[in-house]
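One chain comes next, on its own, written out as structure tokens in the form predicted on its own.
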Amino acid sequence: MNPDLHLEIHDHIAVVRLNRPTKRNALNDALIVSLHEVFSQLPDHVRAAVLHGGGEHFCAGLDLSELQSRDAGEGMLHSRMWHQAFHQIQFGSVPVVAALHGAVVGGGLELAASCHIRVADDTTFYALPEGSRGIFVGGGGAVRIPKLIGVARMTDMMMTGRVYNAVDGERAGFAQYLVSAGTAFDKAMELAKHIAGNAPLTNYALMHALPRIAEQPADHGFITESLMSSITQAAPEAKARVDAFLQGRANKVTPKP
């Protein structure tokens, strides 16, 4: 294991921290490597994971350091390991929720959009410094973060250098929680266990069919919905979830107060 990514199992649940405190957890391609490992040979018994950052920052974007001078040849293919990477935990076994504090910078930010759940911290800030450093995005974030927050808030972003704190971060579409500083560890882990208690199907379904659905002309997607509808419902999980609802010993829905 790369000491600069610490993996833990807590029963069904895959905590994953980059452990790179002192460089505000920059990614070098030695990190980049070891989180596509870790998210394509998590145990079958893991549900959920939760993906954090040591220290005082989830993580600052790619490590300039070990930035290299490469052809365009040699830069495209260090951008599609990067997007291999993300895309594992994008498209993996699991639903992945991101405990986001400090910095969500750059490459951290491109990291946080591969995730599906962001539960960010009032500490949290981001930023897409790349456009004031003469580069351009390369781990993925050119599809993803539009999909965030907009094609328009990108740009602007990469064009002014501008920094979205937590709370106008949350309100843009950075994340979908927003919480006190310090606990968005624990947040994420809630919400971990109760995902890993979903039916694995249904969780399989909005990680692999939904944004799928999503990219489809409308006759293409409704077509694919109605073809993992009855996939779901035909399995004997559903079945038996459905039927303890509809004999009172399943929760009803209600607001929370």
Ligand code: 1HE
Given for the second form:
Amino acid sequence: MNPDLHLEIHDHIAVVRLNRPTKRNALNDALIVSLHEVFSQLPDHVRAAVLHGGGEHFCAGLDLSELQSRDAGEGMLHSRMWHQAFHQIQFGSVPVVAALHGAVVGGGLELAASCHIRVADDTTFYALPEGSRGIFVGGGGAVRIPKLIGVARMTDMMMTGRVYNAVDGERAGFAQYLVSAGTAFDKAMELAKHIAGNAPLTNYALMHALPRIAEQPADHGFITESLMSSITQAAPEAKARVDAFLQGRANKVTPKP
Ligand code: 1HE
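Moving from the form predicted on its own to the form predicted in complex with this ligand:
Starting with the chain above, the whole complex follows.
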């Protein structure tokens, strides 16, 4: 096991920690390979995962000390290796909640964007320093980040080096939750426990069908939605959950205080 990536299983939750704080959790090749392995091999009883970073920062992105002069083909394969690892997070076996703090920059932001939910504490900041390092995103950021914040904001970040703080970042769409300093992990665990209690087919539909439906032409998307809807409804667990509500045994939706 790579000492720079730590895995613990708490009941149905996998807790994955980037564990290279002296290098601000910069992602070297070994860490990318380990992320791929860990998210490919989660035990069957795991229902949700939390990804966080040890030390003062979530992740400083690509390990720049490994950025050698690759030829074009090698560069493409290196980027494809990141794609495979982050694809495994986004389209793997369980929803992943990222707990963010400190720097979420470059490839660290690409990693966070491959998770399903992002919880940021108020020390978090977001940047894409690739623009000023003379390179481009290569870990799926060009596909995933505009889906969170739009093409215009990403273009601005890369062209001008703009850094978003936690408040502006949440408003822009980087994170779905903003919490006080030091509490992102606890909030992420609370959310992961809730997610782990969902019907597995609902989580599957949200991870695997929803992002694809959103990419389809509307006419195709409506059909895919109907198919997924009928599959989830047919599961015995869905029937049991609806019965529980009808018999007054399940929670109502209550207004937020
Ligand atoms: C690193 C890296 C790194 C830190 N690769 N070693 N990412 C960047 O351009 C971000 C570069 N990093 C920073 O801007 C800052 O380090 C941070 C804002 C993240 C943190 O600042 P700070 O003051 O807490 O730490 P530090 O003193 O800058 O760094 C501590 C050590 O970590 C230091 O090494 P040391 O041996 O001198 O102690 C740094 O060199 C090292 N370090 N970040 C290598 N990124 C698939 S394409 C993706 C393309 C990208 O991600 S490009 C963006 C890369």
